[in-house]
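Read the single chain below, which is given as structure tokens and is the form predicted alone.
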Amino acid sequence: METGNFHHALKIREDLCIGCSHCMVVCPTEAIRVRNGKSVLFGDRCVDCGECFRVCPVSAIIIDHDDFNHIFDYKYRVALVPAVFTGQFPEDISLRQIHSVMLELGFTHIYEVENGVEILSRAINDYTESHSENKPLISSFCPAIIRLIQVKFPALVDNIIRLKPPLDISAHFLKKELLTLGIPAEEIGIFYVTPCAAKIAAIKDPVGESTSPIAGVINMDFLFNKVYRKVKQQNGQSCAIPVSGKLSGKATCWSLTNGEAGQVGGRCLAIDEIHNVIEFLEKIENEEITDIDFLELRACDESCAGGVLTTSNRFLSVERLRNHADSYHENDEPAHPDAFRKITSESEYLNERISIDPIKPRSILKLDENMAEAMKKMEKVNRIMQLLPMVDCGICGAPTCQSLAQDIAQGEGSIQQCIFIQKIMEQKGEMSLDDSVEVMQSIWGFGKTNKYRDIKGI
């Protein structure tokens, strides 16, 4: 089992945080606590799904991405663009306009991520046939889901398909193509335009491989606004820049819900939104659901179209992309034969690099590496749970009574944090009102408790 923290793209700005606990409540892995009036991230639990980012009312949670000017550190600047980026723009803005503006902004090459689907789709079907003993096999597309399984469902890590997503396949192809042209490796910078925080973390700290061929990550929201503003300034005029070609319908929809599962043989299900995924994986782990061959699991509602760094309404983005797909070849032949032939001509090279190493569990359920100590802590958790009210009010600064019990067993909390326990101790004379206030201040900060000091006249 791996130890240590993941790299995290999500950061909490203490200077902006008001300790409202919105983030703590929605976190699917209970990775956030409130201490001294500020949210605190438990790095070993966080999967970078971005749910906290969505609900923060004061924008105190930020996503740490690369500065756009970082692209100019390289002579050859490649933008790896997912189809969902195109889906952010209204129908009256063409792919040619989008690519033209991106080249004006400084990129020297533009390549659509889902070109890698042509290699991956074949590899997945081969993999499912040769690994039928690990059913249900789980897609490796969404990095937030991979981390979720590592920390919350460690028994299922062997079910994850050990194949790279289209992003990495396309990056390997591009790097080889440019190197073949005689371009030095140090002059090549490949930058991914990301719709979410999890893919930033996955590139900076890849699971199942040591390094990524991608040099940096660009915030999709930032780039969309930059491109959209410039397109509007041009009043519909764009340079006559040749477009690399349209993706096939299959590739266009790959990052949407059911885009991947629809291309895999056998009984396949597609489930999106991380809480839905957790509910389903619990049933899989408990063997309540069986006889499924393949699971496409995505952390965001409507998959990548609902990423936290997208700008457009996710349902409109999905509609646009499906319309694009319908306008291409309905028989799933490549819409741009040259692009298809180029990447498939490198099938042997890419298939040699498509696999990832075994994914190791990083369970948050394991209380200690030493089995004897872990058993003692589990017994302590069970004893504490019998004392707690099990109302999950969050006033203790932990999301649930169980998480507070685990914090106490790990030496990271106190039973006096529970407001119900405080009142019982006050009644028994074991705790003074001042002591109770002091505990609340250690959780929610001085400001929240001090404002109620003089309430007699109210």
Given for the second form:
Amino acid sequence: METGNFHHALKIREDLCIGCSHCMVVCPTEAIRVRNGKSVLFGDRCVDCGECFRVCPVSAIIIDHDDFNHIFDYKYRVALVPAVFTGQFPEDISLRQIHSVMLELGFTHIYEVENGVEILSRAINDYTESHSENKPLISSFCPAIIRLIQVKFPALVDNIIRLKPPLDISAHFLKKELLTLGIPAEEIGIFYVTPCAAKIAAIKDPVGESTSPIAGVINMDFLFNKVYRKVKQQNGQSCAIPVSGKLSGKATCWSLTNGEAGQVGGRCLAIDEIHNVIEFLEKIENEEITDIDFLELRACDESCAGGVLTTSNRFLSVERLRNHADSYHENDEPAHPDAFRKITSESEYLNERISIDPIKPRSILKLDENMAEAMKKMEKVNRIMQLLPMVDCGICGAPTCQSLAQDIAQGEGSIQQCIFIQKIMEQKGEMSLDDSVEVMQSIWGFGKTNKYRDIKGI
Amino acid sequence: MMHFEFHVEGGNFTKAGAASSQLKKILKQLNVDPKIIKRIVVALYEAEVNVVAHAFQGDIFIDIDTEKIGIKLVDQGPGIADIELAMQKGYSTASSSVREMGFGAGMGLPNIKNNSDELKITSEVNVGTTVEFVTYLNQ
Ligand SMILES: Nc1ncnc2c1ncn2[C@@H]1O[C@H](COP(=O)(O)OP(=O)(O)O)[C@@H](O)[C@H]1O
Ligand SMILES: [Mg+2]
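Next, give the form predicted in complex with the partner chain, keeping in mind that what was shown is the form predicted alone.
What follows is the entire complex, opening with the chain shown before.
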């Protein structure tokens, strides 16, 4: 089975997986199959959207992050937190409380990801004005969307805006800022608190950039539990004055739906949730929809507030962040003497580093590199499709009849996996009962096919 | 060599684009260059919309080999009296209700010409129109 050369933060734990196939059914790129009673991932197809993680009933799908103690490998331990992290907490817990608890937990600095927006929002507007030939331009914000376009919409890779997202801009700023303070590079550990799997994959295996200044990633649900517990135990007695300034309203809402589209000039559209995005990209690809200048596309419903590693209800998180944004006044907050400078004081340095390399297509749709071979395989797929029942029952261990047919044409499956075909073959004497049970076991494992005791008593 | 056929209903704009979407899927699976896919799909989409907008019904015949893709649309409808005039940019007889739906800018036939390597249109008034175009893959 092809695993692909791409880093995936999503892993299936074989010891926990019960082979229920829920993940296989919801995967928007048909990247999962069931074999020997366990889900297996086709690495080249997975875009790290995390839909499988959401539906797994036994938490067998995990998002591989760094050990928290890894932060203590560094003398300077910076938490790079997105605004949605604050949105996880109830209104009565202040940003100040949250941050001071994080300092107690071991971080030496806290910096909000969306500070990078102050640099990016200007760069995007310049970019959209000078790249009208690739319209509609598509935001590079959501890494799952970039991967989705690479694998499913290869014709649109050039529409992706080649600018770093706020996360990378802020990380570059932090590194620069700490180096300027005379701190040696090896003592700086920047740790990103992630709301999703896709961001992890993007950091460990950046698309369109060679290295990342980020030392490690911590899952948001993990840190939330740690912080919330401590806040509860301390019963509100806080706390240090926050070192980082307050985010602007625009920056606070950047990761929410319409956060970008609302800030870019021209005709802009914001679309969230991966199936909605797929439906829309189909139309863009056919040029059925034209005249759009900018597209903000996010894999999760309610964008990052709906990230798979968030704890709070996404609508409540959005409400809290919008309230914050509304109450922002530039001169509210006294500047802390140890605070980092404003990110805009390094505009020039950051703008020099804001571009990413061209993004390469890596289509999962092609049946073969060679067109004549692909045509042969397509004919085979079509012949197989004539035989299959077209009910997409998933008993064969593939999500749809079409995907089984493709697996067979690619030499990664057999027609006898289909339960309907099995029955007919048994009836015609072309397959023995023992063989058909064996096929079932090779898909669903021994346990599920061996539960029979005495059904008369039921 | 592979052959595909699709039927097009006149007047049903919700289904306009179904054949071009299907063809796009096929061409992606055959690993055709995305830029060429785009040209073919745009041309077919325009031709499909013309059958929906102007004719009663039609059929699409597609032939694919490793060198070229040939597409033929045969419709039953009013036909085109002056093909040269119809080919002009911005020329349209579309009704105002069709325009309100976002079709009928008079750019369909010119777009088909731009996005194909050979284009042939034949038509008989009150009988129907045949639009044929070819796109070469290795250029
Ligand atoms: N299949 C067809 N049957 C009848 N008339 C057609 C057909 N295709 C095009 N025409 C005529 O040619 C004109 C120009 O076509 P086109 O360039 O596609 O513009 P539009 O469809 O926007 O009007 C149409 O307005 C119509 O009069
Ligand atoms: Mg037209």
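This is a predicted model, so every value here is computed, not measured. For the two forms, the rigid core is made up of the largest set of C-alpha atoms that agree within 1.5 Å on superposition. Numbering follows the first chain given and starts at 1.
With the core held fixed, M425 shows a CA shift of 2 Å or greater between these two forms.
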